[in-house]
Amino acid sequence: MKNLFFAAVLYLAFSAIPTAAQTTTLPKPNMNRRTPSVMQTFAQRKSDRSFSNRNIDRQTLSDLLWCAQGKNREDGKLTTPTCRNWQEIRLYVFDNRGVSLYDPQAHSLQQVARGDHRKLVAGAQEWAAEAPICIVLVNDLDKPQKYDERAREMTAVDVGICTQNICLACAAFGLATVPRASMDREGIRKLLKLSENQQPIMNNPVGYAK
């Protein structure tokens, strides 16, 4: 009996002490990837919203989130535009182990959250939920020196050029996704610890077509 009360103390003494968030540098974007031509692509791009359980190699997922909003000049500027230079859009992928953010500078992702929580950006729409993994978009309004009305339709811009540079990636790899605002977003401010100022817009389920 005595060794099964200290072995309860020693696993709450141990589980109350943080763990050191995990970071997984992604292998460097395939700049030699074959894909369609940008004519192509653009023919190919469509909304789809049924996914197989075929899972996305770490490869494919490293182009996907560098096409998004990688680091493309050594000055540290993006694949995406943003209103002067911000930067401000945070991109999350939530997958059934967790939520990891992506570091563009680093091409890393930082796990923030353990467990399978893509219900949450499903939202009513469970079919979203399918999906191998989803990317959840995050404005970040500290990041504007000055933030009123204007940086608020300027982020909702430079999240809207994001979510086109996922589909249009996407529609070149053979992916399947399509744009959506529903989900649950007080869930996921909770969950990822989001302040004020910091609000998911948008997000793709990403997978393969059923």
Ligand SMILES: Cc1cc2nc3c(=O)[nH]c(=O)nc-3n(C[C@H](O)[C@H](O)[C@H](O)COP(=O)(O)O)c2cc1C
Second form
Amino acid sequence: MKNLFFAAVLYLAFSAIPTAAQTTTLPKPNMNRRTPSVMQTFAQRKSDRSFSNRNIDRQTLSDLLWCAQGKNREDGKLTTPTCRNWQEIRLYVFDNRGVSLYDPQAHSLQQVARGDHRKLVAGAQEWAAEAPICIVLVNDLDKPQKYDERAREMTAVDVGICTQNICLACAAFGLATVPRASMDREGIRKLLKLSENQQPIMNNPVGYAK
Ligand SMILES: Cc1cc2nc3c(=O)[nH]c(=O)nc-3n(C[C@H](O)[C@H](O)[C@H](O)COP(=O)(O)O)c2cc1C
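Now the other one: the form predicted in complex with this ligand, given that the block above is the form predicted on its own.
Starting with the chain above, the whole complex follows.
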């Protein structure tokens, strides 16, 4: 009986640890990527709601995630500012194979769920599931040391800045996106096993315009 108990504890402990195969290091962000000027990028920024079936290549995904909130300084700070440098925004990438969590410090993706769950992100707006990837922005309210109403407001601001980084990077890279609040939040929370303090706030379906 005792052995069975220890076997169960060991199984639960190790099944929660992701295997090396589930972590993918992304190619280095391409700092020489050819992009329009800042002014042209702002001129091109708009919401797109129809996506072709063209996939996003790994270099483009790498560049996009780095712009969204990649590490851009030796001290570990990011392309996206966050209140008091909480770095509380989690980016989950949904595609037709699974869901991965972006690690800005390692510039890698760690798979956290298998299968195509883009419909959860689309919610009632079914067209959003046609985008090859959907990035879901989750604010982790366990990160701020003092979690109160003001902290909640600040993390909403942080999410807004991050989603705008994604919108502007998409405009610069010729990608289609729209910042969205709609999604099946409960379904996503269950799938990703989020805590009460981790809430999906916004999402960006990303692809090429139809
Ligand atoms: C906080 C926020 C939430 C939004 N939620 C949705 C949404 O759930 N679905 C959608 O289709 N568009 C959504 N949008 C996109 C807006 O409808 C869009 O930005 C607005 O119509 C202006 O169009 P533009 O982005 O092309 O300038 C959202 C935008 C913001 C800023």
